[in-house]
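Quick heads-up: it's one chain on its own, the form predicted on its own, in structure tokens.
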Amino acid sequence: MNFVPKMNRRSFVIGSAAAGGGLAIGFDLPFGPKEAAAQTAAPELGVWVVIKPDDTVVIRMARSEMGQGTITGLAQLVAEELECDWSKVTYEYPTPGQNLARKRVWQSYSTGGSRGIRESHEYVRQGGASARMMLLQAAANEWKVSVEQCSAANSVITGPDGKRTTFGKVADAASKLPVPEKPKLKDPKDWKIAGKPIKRFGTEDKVTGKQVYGFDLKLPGMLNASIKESPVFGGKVKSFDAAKVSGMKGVKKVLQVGDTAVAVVADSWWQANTALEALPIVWDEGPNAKVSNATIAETLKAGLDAEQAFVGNQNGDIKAALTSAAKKVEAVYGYPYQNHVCMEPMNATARYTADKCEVWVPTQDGEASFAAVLAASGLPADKCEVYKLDLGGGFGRRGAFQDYVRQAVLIAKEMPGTPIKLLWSREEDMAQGRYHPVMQCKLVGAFDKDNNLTGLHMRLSGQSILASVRPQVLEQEKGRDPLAFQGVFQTGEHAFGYTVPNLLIDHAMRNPHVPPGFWRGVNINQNCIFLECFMDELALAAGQDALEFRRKLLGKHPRNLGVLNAVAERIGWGKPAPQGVHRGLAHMKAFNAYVAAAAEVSVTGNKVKVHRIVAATDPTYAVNPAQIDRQVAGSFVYGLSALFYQECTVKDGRMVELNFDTYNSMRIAQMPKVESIIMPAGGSGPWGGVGEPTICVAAPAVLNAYAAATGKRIRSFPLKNHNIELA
């Protein structure tokens, strides 16, 4: 999601580059070729462009990458509109303190929701078309001619009479010209390089190695930190005892990090790590001690039939149309906390000093790391810079959050000029996590005489990530959090996908102590099996096929019925499929794409096997192919996983589920065969999400097929509580 820090402007002596728009922008970094390194010499072409004399492109991406493709997707749009040869591009990260310095010239450092293509696609296409014109009006110049006799193509500049030269014989010139605003784009039909199957940037890197993470960060004279806070959200240090640590080998210091936690510097993060765990430490655990998974299902069970809640949709009589029911249908659904497990660990490198604060990261968000620097360090803006790291997974855990970038502060400033990597053990980032939240729903529906869906009530009961986050959006929309209501919201990105008489959906906010998150597609995960699921149930209910039924209620929303026809065709649906096998289906309206699913599976006893899943996305425009493909595949080992194995579960206040040893995932041999369906509307509409969507229709699809083959619809997760196993 995105998450925009509040930053004191008057602290930030800007500099001569704010000033610079057409001259070279030279960063000088202590780490890292791809952190915003362009030689001074390189001409820049507005603020997104870097060309060098050998003629190599360097994109300036402001989002992050984490093994999602979005600056690969992201270059291509620059690179369609620049007419640059493809195999000379590179890119690189402007800094956070670069942008706020050139008045936020990068915009949106912000990397969740899917957002990184879909909401800056029009205005870095617009950096390389400027750019393109730019180096186009300096040839002209350069051949006394028109810039309309010009033409450029693989980053060669044709003129009259055969004349030729390439981008980088006239970028130096080029970048003294104005930049022009909001230049005319391609026609996505013309497009070239974008909309092409290009292989990402970066994989001979993590194949072989070579890939630094934040992990693997070393700097000169760099100790190591391993840090400890209150196992109940909430507590806070009540003492310690560094004495019997302090003479452990490599160990150099024992502090406490504000009121809530403990770190240990030593030479390795080994040693700092063996030493905090020998730690003798006394917690003041608080009020939330004695908090469980069942007193926290009893505050959610007891939301279903409060009478206040927050409507996010509604139309009709719904409390008319039960009444006058024929025959009504209601379940009740279950959706626990789940956590991110990042296979990198939360970890940031710090160094301080009385005049400068430096923070090296894998950040979704390098503005808020950099909200993050100022608030713990003191210091104003111009004293502190973030440089970007390529992530090892993200998922949501390292954009609003900043928690372990405040603690390598906090700890870096106890031994000012010594570079201080903070890296969480795994149990640390499994106890400390902000977890996808804890939601309950009951569900009714009432048909008339001729099994009619006539009334749809659908109630949520649990946690708002919004209150936790960012409590001004509640004030805004007067206590409600609209999040809570993605892929059933009356209108926008996540707008619900059925037609019904008479609707109300809305939501009894519930907040247990346990602080809540954006997890990877967030609340369309429970919300779109908890519609979906009870649609089959619905179906079944009116004797009707789950397709049918679901076409009649789709009428007035085409690209989701788009979406549905084209799974249930591909995988057969009407079709007997193969002996023993049953097929299931989902949809859904989110993040502006649309999605669905279908999938087949086989039930041997207590083993699922799921044999294949289609998946349909509409994202509007599809920027690389290949890259979705793989987002939809890797989507549904993130979504199947969660439903058949994951849970945390809360005891006397704290997490239970501490490493992969009780926090599973699917292996390799489990994974379903996965047939992606890319079908691009096209259009003036708003360009829709590829990362998080799909990931919500794989459980229900799956649900629903195991509902098909045995009879029994499940609506408590994970699987493995009802000894249900992935074969």
Contents of the next structure:
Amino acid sequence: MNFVPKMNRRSFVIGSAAAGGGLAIGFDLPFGPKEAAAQTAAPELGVWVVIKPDDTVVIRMARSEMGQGTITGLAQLVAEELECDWSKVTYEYPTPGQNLARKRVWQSYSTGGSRGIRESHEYVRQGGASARMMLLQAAANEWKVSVEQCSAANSVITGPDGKRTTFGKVADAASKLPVPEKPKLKDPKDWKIAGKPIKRFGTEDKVTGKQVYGFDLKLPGMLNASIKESPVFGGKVKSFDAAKVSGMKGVKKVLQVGDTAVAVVADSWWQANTALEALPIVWDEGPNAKVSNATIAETLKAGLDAEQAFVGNQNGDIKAALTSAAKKVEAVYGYPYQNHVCMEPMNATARYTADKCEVWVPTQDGEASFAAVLAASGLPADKCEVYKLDLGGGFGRRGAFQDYVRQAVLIAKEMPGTPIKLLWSREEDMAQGRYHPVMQCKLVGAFDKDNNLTGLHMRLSGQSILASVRPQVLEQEKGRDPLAFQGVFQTGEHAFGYTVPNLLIDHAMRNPHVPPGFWRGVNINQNCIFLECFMDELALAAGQDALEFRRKLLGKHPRNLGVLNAVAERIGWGKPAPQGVHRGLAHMKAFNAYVAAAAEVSVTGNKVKVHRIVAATDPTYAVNPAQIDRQVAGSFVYGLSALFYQECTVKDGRMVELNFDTYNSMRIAQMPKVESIIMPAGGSGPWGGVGEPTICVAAPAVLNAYAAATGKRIRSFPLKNHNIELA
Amino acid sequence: MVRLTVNGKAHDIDVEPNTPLLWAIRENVGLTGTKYGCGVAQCGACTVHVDGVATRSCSFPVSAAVGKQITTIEGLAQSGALHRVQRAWIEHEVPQCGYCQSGMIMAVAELLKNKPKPTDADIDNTITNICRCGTFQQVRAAIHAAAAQA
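What's the form predicted in complex with its partner chain like, now that we've got the form predicted on its own?
Zooming out: every chain and molecule, the one shown earlier first.
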């Protein structure tokens, strides 16, 4: 599964992440010819740490911050090894152009797939440790003693005979020393900064309105743009009547952007958007103008029994097991398109001249943004730059997909020298998503006469994200999309946890015209619902308790069992629930973390109250428990909003729901009490992610509790389509 | 020209009278702490106080704000001291991405003015802002903490 980057003299491949599946997938960027200076000039101790004479510690960050706390966590890891005073720590983003010019010393910028910490902890800790060793050596040199006689703590270095200095005083000398390679790292048992619930960076600016998001950027002489792309995916602009709006107040330019979109540029965004809404546009809607939910569902349904399918997980002989079964259980589930709906809609600001193109953008992957700037501007890498801004939500929309960057650059090219801030309206954001893909699933379970589960066939039918986004992966995989099997794969970070003697999990790929994308949790969302709801259906058919049924199948996977047992114990599984309250369970391994949830719900008429969810996560190491706690609770809001409310309906080839009035999201009144159990197992294995894994267990735990309460099994979503409301 | 009084300061701005207050505040007055999230008064990210009343400024024409006192997130702190809601937000580390929090804080500030000790039901009935990061558990705790400081 490991993707080996191809290298040649003129280009290299960036390991840009397809959000999970153990994949690193690339795109090409040419090298820039010049070394670029880092923002904070010196003294640089390796590439991750800069220490100023006043002892300020500046930690470089390649990953992006969108609320998940990764920047604080990574800084904790660097500071831990550096032995610096945490109160003196700040951070900065080296630009993607600098990274490229310095042969990618900061490595991956991709911030998706819950990989910010788990895939960079080792090299950033080494960066901190190397910097500490350089500082110690510099002090030892100055004192003419051996480095073994010196030690560092809290940004202070002490030596023999009461010698004492600070990091800031020796930083300049230290920066001239060689950078030690592969320094020894601390045992996590000795952590003092990492592993603690330290407060995150930036909160004060967020509560005072000072934080500058992409939407808030101001540049001298800047104009604002609003854009409309063909509402039918794959359609093109046929014509538009610019004269109708070009005289409107503030309007500076009406222009076509590529083949597919029209934009208005004006003094203010409100003026631009008002003119755009008044602009008559005729679309060539192309071949997809008749596609609807119903036609897509028919296509997927046919895949449920199709001969050809890609295998993701297999053992034993499922055909024989089904033929000889004493009892069979069968169910078909379906999952809809969903939009990310980041609170801050997509945006980018571009300034283009013949010899420079600069873009300011909230991005989950600065290097993907950079690649988009190169492609759209036509300029070489040393004439392009990207400045990252913190994100008003990302959730997977702002990483692999840089359509707004391309648009902003194309508009700016038409107005050289003028900075153009392109903001999408919420309606554009909903109409031009990169949607959680649609999937149906047929599950068949086989029992012997003693009610032992002897076989399981899980047939997925639906859309592949990678077929659209990274087709080169499918070429390597002989047509298969390995990401489709997240949570049910044979091995790796998304391995299936149950031991079933005869097993087949396969995927009939059916790709509608709607552009799919990585949506927080990606394919674990539907796979966990399919699998974990069906496990309850199987337990019911076998007359067994849902927890005991799972336990029997998890004997070989103690960490899966560990999180499941933890939530069962905390919720009081097997003991009486409060009057009218019913319970449900779910678990999965995802992004190398083991996660489980136990929900308590009550049902009154068509109203479901989710009272409480206990969640457990074992991500191997917990760098900041307070941030993990918030990610767990937040992931449940995202996941339960999707379960109850959210569907992007396709009609006439385009999306129907275009704002929160038809695409609802949970409010505080619906928020259950979330109790998180953070139970890192430690050890030398791979670290697990945090931002995504737990999202997948909320929905099946609630659905299983709903079935326990009502005897009704719901198998298609969102629940609003069944007239079920979240109370 | 329209005269708006924002955070105690008068601004003469050149906008159409039907321009939403949100965009006049952001683009003409130049205060960007108030956010656009939906434009249809659903999400609450644009919440400001108009004569002390929490108002979704994306759906409130600038003409209706003339002659009224408008307070934005930038004007919530008084004489350099953060509002107790802001302090509670920092103490409880409420924000994740933070984009919706200006509106959330403005809505909560009004709630506490009207109900100094709100119950959970008061919170549920009054605070209807959308937060996609899902900070609600911290929001609730911070509201009760801010109320306790009154």
